[in-house]
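Here's a solo chain for you in structure tokens, the form predicted on its own.
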Amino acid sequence: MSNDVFPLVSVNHVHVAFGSQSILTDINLTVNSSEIVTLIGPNGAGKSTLVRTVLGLVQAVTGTVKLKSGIRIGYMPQKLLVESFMPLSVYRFLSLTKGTNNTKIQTIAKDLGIKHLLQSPMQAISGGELQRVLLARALLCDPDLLVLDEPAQGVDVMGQEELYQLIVHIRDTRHCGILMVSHDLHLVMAGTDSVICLNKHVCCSGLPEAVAQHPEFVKLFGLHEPAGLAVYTHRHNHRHDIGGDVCT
């Protein structure tokens, strides 16, 4: 992938409703290559609905979602239920991905530290291991855009730190854009470029440090300092303006 920064997805004035119930109102969102954008908000805020709208699984009532022509999207769901009676190894699960091959599976499994799990039953791996397997599956299509819905779901605190460091490493080495849903801004704030706080509409957006102090964010989550969880530093070769947009 090129190191040049360019738009991958643009959401413009999107409104989503299920019947008479409004779910999202006037949403604007842009994700560029080599950029991590994090969606945060309370339960029921519409984060997963927005993700599904970007993926084309939910149709907006009004507004537009524009994707780069020919874009490849890798999607990591919030969780996966595998029936206990299903004889499915990690390798077999990954091999079900369209267009993959043994070499690609072995390489990505090594990069994500799960090569030793390839012959393990899916039901026997831990929560943290499962998230890495799901991330591996999302990477098998060599995505331009990686969409991660609560990637740290079911992972302990130390595992969360390692997982978010891994996500930053993926951005830095693959130069893909990443749209991520998280329940805790302070956990990811050192590794994200831009934050959008949702509560059925955009409450606030911009750099994570600014969003953490914004009155709308404080109203939803309270004012508190990071509890030592942001253990890595956000560095890459472009600048942002005060709103968090990439300067060209």
Contents of the next structure:
Amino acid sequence: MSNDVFPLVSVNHVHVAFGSQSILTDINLTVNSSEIVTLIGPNGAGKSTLVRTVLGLVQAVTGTVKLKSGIRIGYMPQKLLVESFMPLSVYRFLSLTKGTNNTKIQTIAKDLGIKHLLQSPMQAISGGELQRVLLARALLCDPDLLVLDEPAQGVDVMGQEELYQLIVHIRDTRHCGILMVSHDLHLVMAGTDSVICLNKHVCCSGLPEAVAQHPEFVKLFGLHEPAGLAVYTHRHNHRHDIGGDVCT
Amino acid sequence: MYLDFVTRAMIGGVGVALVAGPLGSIIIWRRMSNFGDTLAHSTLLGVCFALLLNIDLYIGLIGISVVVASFLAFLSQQRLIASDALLAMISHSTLALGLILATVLPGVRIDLLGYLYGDILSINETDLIWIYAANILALFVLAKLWRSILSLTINEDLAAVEGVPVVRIKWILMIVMAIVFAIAMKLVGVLLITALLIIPASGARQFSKTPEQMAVFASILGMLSVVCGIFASNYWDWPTGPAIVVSATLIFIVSLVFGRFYK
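After the form predicted on its own, can we look at the form predicted in complex with the partner chain?
Next comes the full complex, this chain leading.
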């Protein structure tokens, strides 16, 4: 129980550079259990680099990345392209996860609605289906922390909403922490506990509502809609089940 | 035990084809055929060094392949390997250097044609022992690391997050390739060795549903190519290495047609 007090991840004053080019400066970030933290920012802001630093794929020049000891991380990469010369079914892809078994794969496939895809070749499924398969793979290791790099990529708008609802649902049922990169401001925010607006440094961070009205955020993304609207999900949604309790 | 030269060639060729199946599949999946060519081209240097230092031919071959593979592995760590030009440069400059050394070494006459096209009919019992020892070792390593290799071939980041030692396994894979290429060199030669790995695996792809099936079918098609090639070479008096590669290509075309109906 006492272990729950510590965050899953804490990034302290991290600085990342490739060669002489500075990518990230003085980044602080924590993710707790049952918390969704969303990273947003323009292209080239270093969102993926920050995620990769948390995962240990990129080393920080200075600063520290602390992970809770014994943490299991489920990672959903931004892109995954299976070479067409490799015969690989969705089932086989999922079964490559360490420490998984058939029962687990069947259960998670059912939860994510990809059961009918299990025997399909990885190359034959659509973009939206692939994202679900990747999410399933990330969930197979029973993660304490889910790291999702642009999970809604290549998914149409309706599919995106469903996917984000699914992510919120995963947080609510599994109580794992979620660190997510997104370029989509409108759909993401409702389920998010904390938003970090990144542009090589942390421009602003906090509750979605606060970030959306922060001058630095407005400077980066403009104010195409009334600021308040940006935090609403389901602008075009007629189902009001999850997250539909719109705050005004 | 006495075996006639055709039988020895068959046994040797089948041994190489056996490991060429899974290894060739991996090379296709990881798009490493340029890397394979580079390894193959550098082996002439190994032959020269073996003669120069008066050591066993296979030790020279394996030695130089491992050195080149490690060098390339190091370069890929530095993220320089993506460049085809760099591979081609190393590949052809080592070949050129090998050709010069082969010509100027005092008292040395290397059968260059045999080196380029292979000389499977001349293999002896010692060669067979080398082939089987090296290939069984290679098969064992590949089997042991199979799951990790698949994982990192699909996505290196994902594999790394799941705890696969990506850098180490890529290095081991390159060393295994180096050893198999060094051994197979004598059979089909520098110019054709990559073909013996790539073509059967490409054929096997047509009717495989899992990576494992592809590896096994590739081995079978490879063995078939070796047997057909040796028969063709005996019957029509063709050079054996090229005959094996042509057989492999014909088998590939058949499997392409067959694969269409199968699916």
